[in-house]
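Listed next as structure tokens is one chain, alone, in the form predicted on its own.
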Amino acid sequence: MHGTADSKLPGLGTTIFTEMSALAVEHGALNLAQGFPDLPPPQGLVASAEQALRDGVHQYAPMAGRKGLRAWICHHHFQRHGAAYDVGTECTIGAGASSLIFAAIQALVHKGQEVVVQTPAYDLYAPAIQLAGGTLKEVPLLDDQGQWDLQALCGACGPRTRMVILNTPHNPTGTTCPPGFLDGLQEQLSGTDTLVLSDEVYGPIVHDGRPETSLAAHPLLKERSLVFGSFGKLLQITGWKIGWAVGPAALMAELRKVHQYDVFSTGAPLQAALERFLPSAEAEDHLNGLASLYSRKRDRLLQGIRDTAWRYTPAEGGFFQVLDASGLIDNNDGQWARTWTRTHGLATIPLDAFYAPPHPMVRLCIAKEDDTLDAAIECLRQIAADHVR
């Protein structure tokens, strides 16, 4: 038999971000949808890269990653969250952090098991879940006075759970985990083999003078979790796909007989390059002002929507900001949305797409140049103008 009668995945297509990007080269818009800034990688960097090549890195880089770049990436942890990792056996790389996460998901989540998901949620989650042959159980992120809901998590949380996964900064909400509330999961946990995962590739970009919040802070929960992050969303290079996983040592080791039978390693000369740039002052500099750029990016966005019919809630941290449309339409997101694209020339991501949110909304990505957000801000007035109610 043949096609989808005997799918793995019988109910997902296309994502909605490939969609939505390939509307907007069609329809010649731009494109706030997608994940990827436009702004410019750190020129050290690039030099960095092109010295790689020039010193011949061009075969396979160990399966774990370069040891020099695991090493930067645990000093980032010990210095930025006071979590110490090994080097050798609690760090790898691997093409992006969505390849690790799938990884520790097939190695970690056996038939049955369930696994708790706060929606909306990144998309790789649930069909990672369902491949493993794990049970998905979703809980809403945000409690009905929009913070996070601390007591749905728990609550959900019984003897079949396996694994629980979190991610701060928020996609694609752009709220951030709040004070206490992983200790509150840690007295949830405690006694239990439940484990953790925390998608944190956004990691320090965090607005208005909020601390950063990582698992790897936390010294009970950091024991039965795995963290990851990106060098990608950090340094401007999606397309690099770079990212990493650090946790304890046993996890690991299951996550790596997945991870070498899969991407085995990624990217000799681009991990050449990043180890020779993040020890930089260049490097330094870049990263501690991550969280000051795109706050700056968000505010521009909503200073010049403020006086229009859109609503909005300022995000916490990422690379995102939902836009609320119920002064605007009734429902239908996602129709509109794609309509937006082809008469108004800006492609957004309708949250449809994750769940039912409570009210019509989109997702816009900040990390763009000032021109390309004020040509968004245009088109965002424009919509707001055309659909007067």
Ligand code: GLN
Given for the second form:
Amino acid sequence: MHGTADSKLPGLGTTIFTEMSALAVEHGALNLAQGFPDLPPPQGLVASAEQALRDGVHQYAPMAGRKGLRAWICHHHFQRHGAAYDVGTECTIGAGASSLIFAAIQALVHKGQEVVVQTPAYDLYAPAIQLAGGTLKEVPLLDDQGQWDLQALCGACGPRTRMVILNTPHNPTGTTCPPGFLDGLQEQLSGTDTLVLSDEVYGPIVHDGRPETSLAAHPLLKERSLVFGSFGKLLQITGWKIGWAVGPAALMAELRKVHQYDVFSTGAPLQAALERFLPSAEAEDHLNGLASLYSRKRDRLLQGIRDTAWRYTPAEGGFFQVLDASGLIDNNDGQWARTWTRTHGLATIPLDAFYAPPHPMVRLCIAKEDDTLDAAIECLRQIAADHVR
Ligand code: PMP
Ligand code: GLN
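Taking the form predicted on its own as the starting point, write out the structure of the form predicted in complex with this ligand.
Now the complete complex, all chains and molecules, led by this one.
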């Protein structure tokens, strides 16, 4: 065929994050849509990046990532989750967690194999599965009581299931994997070859003093799991696009076969900056303060709209808070989120971007300066006032 693209992903357009960020710029709206902080990164990290450039770190990093940074990542998993990973063979650094999740799916899912995904889900998984030739099997994340639905997940697993994808803290719902859930999943998967891909990019960001849950900490699931993290989320540097994967050597070897050709290696001076900064006291304080910082952000937003028609269940972790607009609008959240960007100067992400059934809900990023949150609260209050008759 000449001149026409025989698409491998028909029906897929530009991501909602790109669309809403562009719409926010076009209309000068506050952008609580795409998940990025407007908080500055720790200053010591910026100084380390300047130093790395002055030190002349300008050429390719090693394919798996700088060894010193991999050592920090492995130590981080050991410290937080008691999980031992080998620096040489069980950790890879890539262009954000995205590139490694994508590589893992391409490397490990064969044509016709099923991948079970809880929905609503982050939008990367489905097209990656489709490109690998896998079959997406969607199950609801939450039951009628709003709790993680173990039965639904286990019920979807069978002999054709190659992989289960988990995400905690969860994007977009802000829920977290509850205690006991992983034991139930392990029981279901025991005796099978099913792999687990655990997207933990918001890992330590848990609210209200909850414990952080990681597949790395589960002694049995760890052996069949790849776990993904992102410095973008932990250090307010989403634009750096540096993330990691840890997991058993045999799985990591397969992941690297794809990684070495789609990314090969990434951001050498930025990796050097991270390697220099992360062992510092400033870094430790920053990481230890993440959970309480974001809990306060969530509380500030919810406090500001508590006496309005917006409904919500407080998020349990991550960058996002979902607001329910069922008292305000019909089910067309996609249309309303775009309209409010123009009319009320606030960009959000409609939940219809993450799953099919109509829900009058929008997702807001709470990783924002207090002033930004306060301005967003004013917009939300105005929207509520204008819609309630
Ligand atoms: N997983 C989830 C659930 C996300 O929200 C994101 C987006 N930031 C990513 C993965 C990708 O992370 P990164 O920016 O490190 O590629
Ligand atoms: N993870 C971000 C979010 O959920 C978006 C990243 C992107 O734009 N690809 O908002």
